[in-house]
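One chain is shown next in structure tokens, namely the form predicted on its own.
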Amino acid sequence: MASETEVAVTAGADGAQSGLVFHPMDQFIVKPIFGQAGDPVFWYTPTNVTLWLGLSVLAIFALLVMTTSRRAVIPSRGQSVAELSYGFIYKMVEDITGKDGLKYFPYIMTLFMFIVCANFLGLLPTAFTPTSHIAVTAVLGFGVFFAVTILGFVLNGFKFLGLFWVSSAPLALRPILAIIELISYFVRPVSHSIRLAGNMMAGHAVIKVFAAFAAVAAVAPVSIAAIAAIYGLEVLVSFIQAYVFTILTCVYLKDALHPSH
């Protein structure tokens, strides 16, 4: 989230208010944690982006770390989370790759709290939200791609390009499919860190709009309703948005792990 709304009225030349100047788009600026905005800024300097993302990491530790070192038959409220998130995730990657998927539950485990704990921390006040970046989902994104490739050749060999070859379908399709099934693969890590990094974006920028517009007396009841209802709506797209991610990951590993069709 940005920090508190700029809302600027110009006046005409006879003194009347005529309109409203607000920057949405603001909250997403990565400026220097020391220094001042505007300053230059370089791949080791440390900036808003930097600190939100070592506190989501900090966030998972604190939830799946401190919260589960005391053991207890009857679990407290964190122990609970952790052990849900632990079974929610677990579960997903049995169901879509199967029992050959779940040595790699770790990494899915690890990617699934990371977003969705940097999705959280950015709906509280004054926090910046690095998921709205396309620079830090793409990471993600292209990360998950090249994992999932590696893998698929290391395990399979060149079966892993079985994958792109449809075999149910008739021989004089097959090769236009290939091409398709190709295109396709490659636009995996586009899509996939811009789905996440667009809404994301999205519903911040529309909560700012929104804000701007309550500082004016005639429409801000509605403007207030309007944000406390986007809220809402971003709590549940924050969760989404980091399961879609995650299922997504385990189904790419399922074409690793089973290329053919």
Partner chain sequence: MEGELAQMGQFIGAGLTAFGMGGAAIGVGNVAGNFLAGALRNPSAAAGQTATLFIGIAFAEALGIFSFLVALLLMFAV
Second form
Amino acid sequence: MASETEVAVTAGADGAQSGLVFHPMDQFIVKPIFGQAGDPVFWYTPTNVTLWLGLSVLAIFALLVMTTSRRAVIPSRGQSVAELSYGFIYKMVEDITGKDGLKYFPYIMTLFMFIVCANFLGLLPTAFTPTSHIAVTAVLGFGVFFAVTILGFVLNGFKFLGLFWVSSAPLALRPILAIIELISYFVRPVSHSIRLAGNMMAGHAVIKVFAAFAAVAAVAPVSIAAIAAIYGLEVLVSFIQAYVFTILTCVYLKDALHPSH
Amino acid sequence: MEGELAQMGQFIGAGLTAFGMGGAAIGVGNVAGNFLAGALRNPSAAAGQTATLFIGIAFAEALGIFSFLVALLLMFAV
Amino acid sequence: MATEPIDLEAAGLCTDAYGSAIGMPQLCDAWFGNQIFWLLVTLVVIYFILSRVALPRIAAILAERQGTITNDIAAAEDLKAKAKDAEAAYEKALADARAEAGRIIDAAKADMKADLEAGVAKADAEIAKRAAEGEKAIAEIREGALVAVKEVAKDTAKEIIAAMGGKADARTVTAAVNARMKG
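Show the form predicted together with its partner chain, please, the one above being the form predicted on its own.
Let's see the whole complex now, leading with the same chain.
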């Protein structure tokens, strides 16, 4: 754990005796739970990734299952949070994809609850944020991309390619537009996953950088105030990125269900 | 390529990508400002368009994130 | 603690000898497999928790609440209709009572008027009777007075004639007095 909190002035790895040593990236190191940074990590090793993913599962279980166990008609505080998140995603799916998209609601709810819980848990001090890793968000983003593309072809056959053929544009422009649409279609999973990982990583890294400045007495108050401010911003960003990821998933799903422009 | 010169180039490039952040900021501000202008003219229609607002912000912001990614790649991965 | 150097061979290229990150940990491909494996496990677990337990339960709660609200609204409509009926009945009772009261007042007024009229009539009759009696008495008295005056006049005339030395013819005197009295 020491390496994650090693943000103060230390004699760094290169043995420098003075100045600030920044380790803003150390918080993203994957290491076994029963070990230290640098120990070998195999695909099955229980790591800090496993720990925080497991905590996300527990948080979701507590939020959506334990709070609703009494099935009260007049909800308790926890139950109304569960109902609110349910209604929020349900309405989003219904509004964007229409009634026929509702059968994919559990998948989208899974995505949203996972991302929002992982983001918020990652904000705890010394926590590990799984969603700041491109490997994690790429699985989510490309998973959505392939699922939606396959779904589009299964549901619509080759009419799905009409998504790229903008029939409302003049005929001469259509091939050019088709190329642009095609490129933007294939950029989707990249931007979809990097947006989430980049936002989470950027906020956490910036907080770490300011934390390193806090070791210098002259700027410590400014730095701590900045940490507090950025932390507040990060709370907002954590939710908004989960929301944006979910809403873009709904938009892509709508394209698969109704490909005509 | 190795050496001090290459490292200098990396750092300069990484710094230059920070301009991308300004572009994203302009874009996001544009989206939000135009949304607000429209919402003040027709407040009753604003509530239905918040999803569109966030989608627009997300697209504008994604390009800023790309510049950030380029900076990180230059700093750490090249 | 990661302060002592560790085996660089095992660490791969992602961390240095002190356990700090080299470059971006996000781009360390030695860790990809682990993250992806545990992520997939997590997603499957969350999916089953949500689709088997949480979402049906919340949907049931929301449906039950919707049903309760619908029932309550129906019951409220019912009660409202009942309240309206009750209000109409009350209004009707009030109107009836008002009409009844008006009727009673009219009757009372009529009674009083009749009583009053009867009283007035009785009083009038009494007055008329008294007046008649009075007139009769006056007439008797006048009659009496006339007779007395006749007597007096006859007597006086007889006396005067006698005093004058004549002999008064009773019949003539009476006729003269009567003729005079008529005048």
